[in-house]
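Below you'll find only one chain, the form predicted alone, shown as structure tokens.
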Amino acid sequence: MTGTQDGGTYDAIVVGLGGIGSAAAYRLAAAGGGRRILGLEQFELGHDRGASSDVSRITRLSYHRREYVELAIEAQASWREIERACGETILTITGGLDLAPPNPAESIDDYAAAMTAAGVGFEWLDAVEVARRWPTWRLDPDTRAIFQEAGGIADPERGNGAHQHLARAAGASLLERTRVSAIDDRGGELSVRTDDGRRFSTGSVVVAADAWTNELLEPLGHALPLTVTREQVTWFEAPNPAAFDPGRFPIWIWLGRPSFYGLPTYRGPGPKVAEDVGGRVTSAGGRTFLTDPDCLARVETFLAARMPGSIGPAVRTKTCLYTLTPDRDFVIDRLPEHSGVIVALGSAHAYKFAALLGTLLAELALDPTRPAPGPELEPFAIDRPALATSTTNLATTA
């Protein structure tokens, strides 16, 4: 399609439609006044390209640093709403266990300082009070761990599609397969043009493009140092299915090098494990598809050593992009030159906060006199010291 053809004025457009963009959507949608909201998505609806697609990823309120303890009390609190406004389960909880062996990744003692200072119960269990009350495991005696009753599964499929659904009914308009060449700033007015030559005006434009953040970003002067991976996880078979029911087992992740994290069986085949960040430096448009046989490899080395038995062979693997900041903490901020462009990345573990993050982004983008990054934010702001160097700090926040 050749010239430039006039795609309507917008109260605020979102770039991105997976769990941030979606939520984000909703929210601005759901703020109501009549003001017209547009959502816009590369690809279709639901695509297995980035990060969001998947029927299981962990919440929890254990976290190596206070403030993400509290947002995580918010953003469960979110998809509850989200939950009864919708009609669908999306939080299934399971209690939460964190493991750390000697000289681990980051200090499970953090953890357990985050969680105090945010008013949150935990235990502290032995290893053998691990394998007492989870007989799969086997560990070293040295192991420490903490069990969180508020760990669980979040369910993107459906997080997702209710978010997308409960924007519609609230007026948004979501148009898929519509891929966004650029964002322009003529002196605060902006618009957003499209592969397909339309232009769309707006007052303010949230973007949650994840692994495709940089190609927006970098014309409007503020690309960020993001590296983005490739990584997998993989189901796996059981030969007791029970022993990994839901019920009866928690989501965990192991704090060592490498880290890994595991969730029990949920709507499909067995347990579910995964290496966190072990995958390989990519692009988004680089990236395959192809399972990697080393990454594979080492979660299996892992299994065999501490759940000898429990786990069978391999049924599926599946791949996303991870997209980190060098400190692996999110971005929600606007950028500093251009005020009416606000930036959501999530580096790699944000789907737990997504029902949240889609809260505050609307509160930024209806309202230009809102302080960002604000108290709340200010550990995300988009002009921080870490997002002026280029080395990422791969310490587990799955």
Ligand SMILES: Cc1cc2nc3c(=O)[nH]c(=O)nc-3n(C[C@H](O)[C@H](O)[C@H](O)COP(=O)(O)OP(=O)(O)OC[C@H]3O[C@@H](n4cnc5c(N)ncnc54)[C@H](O)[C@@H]3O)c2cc1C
Second form
Amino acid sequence: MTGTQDGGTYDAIVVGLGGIGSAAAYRLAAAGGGRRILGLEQFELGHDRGASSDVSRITRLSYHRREYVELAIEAQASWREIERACGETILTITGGLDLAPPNPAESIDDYAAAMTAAGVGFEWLDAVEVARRWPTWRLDPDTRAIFQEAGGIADPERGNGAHQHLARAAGASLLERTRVSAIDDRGGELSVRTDDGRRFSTGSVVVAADAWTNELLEPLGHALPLTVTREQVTWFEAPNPAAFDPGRFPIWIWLGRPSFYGLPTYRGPGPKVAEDVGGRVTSAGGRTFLTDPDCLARVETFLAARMPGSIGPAVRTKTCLYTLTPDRDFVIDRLPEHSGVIVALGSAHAYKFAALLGTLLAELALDPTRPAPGPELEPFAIDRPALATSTTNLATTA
Ligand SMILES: Cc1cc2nc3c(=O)[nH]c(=O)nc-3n(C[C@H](O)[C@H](O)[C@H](O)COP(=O)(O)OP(=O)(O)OC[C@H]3O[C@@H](n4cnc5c(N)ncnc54)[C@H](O)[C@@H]3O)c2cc1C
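Moving from the form predicted alone to the form predicted together with the ligand:
What follows is the entire complex, opening with the chain shown before.
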């Protein structure tokens, strides 16, 4: 322990203060009971090296499996709670359009079945009806579409800021520029070491480190089969800006191969469009911030065919990291070998769920007697067979 400073004792420590970790820090602090909660972030809060730094992410109830639909309903309610607590608008509901060409990457019928099972209403639309409602679209007659009215935009810049502000107001200590170098478990006695030579003792650790997750888990003997890709989103000029107003134009997902998604104009120069899993494999430490002209060309080709005349030149492209499990399902679970360590990994489609995941993680972290998350989180178990493989299914789930 020479040279290591005692950083104090905390009931729970969150490692990583992106979208999910900030939510967990707030929910832990809000649980009250005089508990001491610490959040540690290696960079400055709001940095853009991870996955949650942008002004818009898609939120939607339309999902391919019932459990996601049900979680998405709860997650939107959680976001509304955060909005009320901080007095800011985080969700902007625009409606959501899922568009499936023949031979889609994901079955649009699965979306319909999952929403039906969860009691969520939606409309089937054909290509003519889509073009009637939103004349920007030019679809082939065999394109099938679903419109679900609760789709929209979740704002990470505001959402993360709100969670961090509320966490501090509820008594949590959030330290930025404080990288965790290791998590130690000595017979159930947990501590976290930081690069600046401090050691913090704790009852539980929530690892919300996304692309950096394995740097923390590998020394604990549990590496996950993760693939990190450098993705990009592009804002385009719109010759008729009113056509992409969030009050008029819905978020959309093209379930084709490749798959694309887009959002109306929101706190940016125009509509935002991206290819889902269009980026190259990289690593959190080895990534660059260079944009990929081939990926942009694929987006532009798609837009030229599907929204001819409605989209102008690209104005800005921003890169961001996807961290993918082989089945693209989340990991929300305790480490089997170290039950005080809880892993939260969103597999590149979790921003919309962050406000709810914070609550679920806080419940796990504050109740060491609870062996595992409840049945609703069973698909996200860390010991599921898909995590014993090393191949990633790159099907769409923005
Ligand atoms: C281009 C793009 C588009 C997306 N679109 C959508 C969408 O439309 N809808 C949706 O729901 N989701 C979407 N996602 C996915 C969503 O953004 C992520 O799932 C979510 O933001 C992940 O949050 P996180 O907190 O796990 O990760 P991050 O925000 O990356 O946070 C992890 C944090 O941990 C910190 N950290 C790591 N290691 C350490 C350490 N050792 N010590 C201290 N701190 C550490 C990092 O610095 C980072 O701040 C998209 C992602 C990308 C990249």
